[in-house]
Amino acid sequence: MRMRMSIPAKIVLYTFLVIVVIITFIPLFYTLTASFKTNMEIAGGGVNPFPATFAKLFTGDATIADLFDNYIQVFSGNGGWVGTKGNFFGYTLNSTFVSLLTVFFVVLFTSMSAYVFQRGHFPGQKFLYWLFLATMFIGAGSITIFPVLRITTKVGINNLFGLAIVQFGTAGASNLFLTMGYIKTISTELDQAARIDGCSFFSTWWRIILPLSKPILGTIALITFRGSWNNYLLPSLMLAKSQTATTLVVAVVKLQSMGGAGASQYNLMMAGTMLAVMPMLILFIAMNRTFVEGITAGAVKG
């Protein structure tokens, strides 16, 4: 049954939503426009949100190449970009590799463990479940970063593959919580029918539960990819000894301090930030329906 809202309530609601959208959009808009400005324009500040190159285009004092000069420098490796020339694609591939590998491990083992906890019966099940959920309040931040780095250094996995393993191992227990809630909405009669047909416990998960869990797993994949792609702390510490293995976000942040005589190159940093943000925006737009379905499916079916 749909709730009917009064006109004043709708006005308040939509006004609030518009304010939230504006507050969210302003930083992105500033980053986008600043990515076309010179470093002097950004450092000088001012109220004009648009770069001076825009006006010069209409007077013929500037070209399209001048407008995209920051992006050209980022792509070509000039102006202090980390490492050798043209490493932008290398850093992008590094981030893509780590993010996809992390997503693969998280989705596979989250689905497995959620099925075992939801459908399985074994001694200590509740204790293990609550113990695992307790880690939801402990992130891979200041508390765990030192022991994690000690372990990875001793094992010798301070590389891209090791980074993916650590990100998978420190993934939030909320993924398990969400997946268990979704699996609970899947009728147990399907499990029983699968067993009658000769499926084992594992085969039932692989043939029945895993395909039916695509909406929630797609949501978890999107959240995990975003977290891995935007992660800065772990990659900056684990990959500190290698320039070629640097991820894109770490390289973009390093742009700030790559100017001559200690000058910060905010213009290149803004351009690099937009290039780092675009894949996530495209991915979210493409998977927006799956994301919403995965989040709301449990509530609707329950």
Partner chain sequence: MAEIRLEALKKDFDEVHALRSLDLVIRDHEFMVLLGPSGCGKTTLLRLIAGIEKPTDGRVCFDGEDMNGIEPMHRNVAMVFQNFGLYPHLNVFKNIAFPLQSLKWKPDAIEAKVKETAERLDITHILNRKPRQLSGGQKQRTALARAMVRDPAVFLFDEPLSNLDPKMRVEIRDLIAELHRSLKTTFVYVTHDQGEAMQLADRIVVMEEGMIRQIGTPAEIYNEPNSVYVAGFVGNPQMNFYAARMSDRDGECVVKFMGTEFTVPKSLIPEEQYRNESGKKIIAAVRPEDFRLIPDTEEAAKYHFEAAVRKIVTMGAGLYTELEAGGVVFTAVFQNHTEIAEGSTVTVHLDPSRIHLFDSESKLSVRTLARPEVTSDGTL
Contents of the next structure:
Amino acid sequence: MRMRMSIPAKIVLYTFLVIVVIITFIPLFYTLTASFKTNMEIAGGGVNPFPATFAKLFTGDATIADLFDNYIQVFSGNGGWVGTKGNFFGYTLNSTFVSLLTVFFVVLFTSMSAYVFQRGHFPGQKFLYWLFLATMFIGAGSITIFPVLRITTKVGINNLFGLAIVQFGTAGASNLFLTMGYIKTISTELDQAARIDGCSFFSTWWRIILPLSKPILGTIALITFRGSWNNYLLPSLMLAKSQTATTLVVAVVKLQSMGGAGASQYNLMMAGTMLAVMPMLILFIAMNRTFVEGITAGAVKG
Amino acid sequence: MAEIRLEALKKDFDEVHALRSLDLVIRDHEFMVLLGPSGCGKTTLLRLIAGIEKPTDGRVCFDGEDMNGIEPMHRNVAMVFQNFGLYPHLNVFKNIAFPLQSLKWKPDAIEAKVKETAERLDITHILNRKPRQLSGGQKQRTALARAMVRDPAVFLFDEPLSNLDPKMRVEIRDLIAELHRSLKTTFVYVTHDQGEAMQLADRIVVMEEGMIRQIGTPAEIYNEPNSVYVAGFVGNPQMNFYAARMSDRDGECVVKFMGTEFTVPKSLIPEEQYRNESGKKIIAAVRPEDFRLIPDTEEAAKYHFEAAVRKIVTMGAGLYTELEAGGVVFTAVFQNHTEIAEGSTVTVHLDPSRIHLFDSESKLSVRTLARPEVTSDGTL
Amino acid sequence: MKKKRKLNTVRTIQSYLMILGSVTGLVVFVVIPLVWIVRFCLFSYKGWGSIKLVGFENFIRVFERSPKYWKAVLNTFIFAFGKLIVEIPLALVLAFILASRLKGRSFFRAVYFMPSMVSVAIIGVIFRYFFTHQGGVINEFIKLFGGEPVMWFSNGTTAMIVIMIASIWQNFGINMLFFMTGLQSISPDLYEAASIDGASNTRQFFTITIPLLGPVLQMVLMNAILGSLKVTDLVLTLTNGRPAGETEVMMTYIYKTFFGAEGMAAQDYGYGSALTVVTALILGVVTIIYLRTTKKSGEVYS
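Okay, that one was the form predicted alone. Can I see the form predicted together with its partner chain too?
And the full complex, kicking off with our chain again.
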């Protein structure tokens, strides 16, 4: 839609937009700069975002290592409970592992199931389809978290691997329907040709449908990765008992509530926060389009 | 190389009767065309032969063996689709190689065979391209290559020319005809274009609403259609149909339409049909090409009538002329360069042996009524 | 020629195997937990000891002896209302502005979308730091302009405001995006025709944009409402219900009922399940009421 606007109107509009941009940036910006400050500096207050060390860099009173001190501390912690300095390198690995594994499960099973529902013909199909549909409306995630925990505890999968499984299981049917809609656009002529060329029901999926579904699966992979990386509630509960196997986000939150004798270790917390946030931001900048398409595709379906 | 036999074949999709109990024999090496309008069941029939659809009842047999439950791959059939059916994510080479990979051929053998087939179809220079980079003709050649590469016993075609532009259509059509000659395999070809059918077929099966109406060579279908339906379907421009009256006059059959009386030769209609009749309603039909301005036979000279020329369209193949006689409007095709003008009146000749007669109620040819066909079933 | 009798059976078996993963995930982690809740709401069970059938006693307790829960329910609605009043119009206005052919719209769109890339729990951490009484960035700015620093978290009202701000910050980008997609689906021909007919920009906005946006608006708003009512992670990390339950919401209360928290032991699971059921019913009722009252705007094309 177009708008013909006068110049003053445009100026007002842009000013507004820029203000919103600034408001959006401020929290992240201050967190970033705070992650380079010492705890005293943070607690000391002041509006100046820039760490003193930054200026000292230029006067030669400090080194780069000094600037990144928080990060170094947080990375090289001796492992164990977040409360000392924690081992954020390990936590990052954990988050990466869990997220990748979740993506693997989601993409694999969703593409298979979407294909079966879209192209298959078997007794009970309608019932299962409605089951997925129904749970999409009812399943609220945090509503059933307790029974889910009971199950995982009983089965004994309260670890990183189990976390991925549960995250896959509770991912919801929206991925399924999204993929089904995509497969619908693939002509059934291809299925027929594949069948004549010797493909079974399964190998038609493996050799034809799956490769052709890459676009939608890519989108789903990104969104799932983000969801897993940023997930807090489930991992905090499932991994509560483990000392080393925590995800990044959970570790950062723990930093907040631990804090030792009185004052929180704000500087470490900020560093940890940036570590938890940066990967997602970088991913976003790199895959901006895909994310946007993915979010809107799922939503405006009708 | 296979003889295909369909016995009492029926196919329903929920409530819809796509095919109603039909029988058909397709001979080994034959080029058989299934002809009919959309929805007549021809594609369903093709798919049953292929094995990608299961019959509700009846059997499909190849060389006497019942194919029930046997996958297409193991029936040794190949199919060429209307929209080409090429795998978009694979290049031409991999598309053609696909069925061989299913058969677990060794890579060297695959490469050799694919190259050989590509050469045959003149597409070696595009082996690296993806389908979206190909023209319509190239796509169809690729599809043909993929079908040929397995040396199947039966080739199936599902309206392969519909998505090509006219020039390409002729090219690929000729290619298919040539392939049939050189491969000597059974071809089963589905189309709604009667021109294609006439050009390519050894025999044609004309279908309507899930039933076979007539089976015959192109000449038989054209010259001896067994029903109004078949007569009207084949031939371009379409056959003229007239509401006529038939009478017995001294043992001769006289048919009157367009205000003119024609004495029809006995070979055209069995005696019982017209004996003692007087003014019985009947359908007469004449092909536009059978009218003459200058008589070419003795009989044609005898029978003529006056007609007003309403419209002339130059169609390249001839002059498509709309005429009116006895209150009836009809179409005739005359040779190019014939001197004829709109609005004038001309003398039109017609040899009565070129008249087709159909029963008013059953719409069947008067000859069929007397002599039902042997290999087809499902006449109304 | 190899014969394979009953080929359909092979295809059917393959179908079942291929959906096994998704179906198992759904049943184990969604269906069974739901059944668990529905079952246990009629029982009494503390995690150890016996399981007693107590019928509707749990529900009676919910409705008669749970003041804290209903306070949480009230808080939840206050939160949802307060935040949406700001967030939705903001998202709408931004969407409208960015839907026109303004220069740099991709940049703005990307920036506004960034907050949603950050984990909700971490947003809680960041904003807690921001609004800290001593040395928090916001208070420092207030001091800079000569005001008195506010104790944001010691007062129920101000604490709630902080949560609202954090939630708005997180979500406005996504909703803006949804609206933009909806706006794009309005045919530009309509605006052209209106322009030719002499309608001003404002008039066009009210006679074309708003009505045709109806269905999208309805869906997005419902999504936003339900999402706001289900807020969990944000509250847990920002205030955890402090001060004294003033910022407790439905979901966090249920969480504490099941898992316990500082100052509150884990309750009977039956009671917790009953709470869950009641909460789910509340959400259901809200949905129904909402759909009824907005029926008209959803039927634009009928």
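The structure displayed is predicted, hence computed values, not measured ones. Residue numbers count along the first chain shown, from 1. For the two forms, the rigid core is made up of the largest set of C-alpha atoms that agree within 1.5 Å on superposition.
Enquirer: Superpose the two forms on their rigid core, then report whether the C-alpha of Ala34 is displaced by 2 angstroms or more between these two forms.
Expert: It does shift by 2 Å or more.
Enquirer: Has the Cα of Phe104 moved 2 Å or more between these two forms, judged after a core fit?
Expert: After core superposition, the C-alpha of Phe104 moves less than 2 Å between these two forms.
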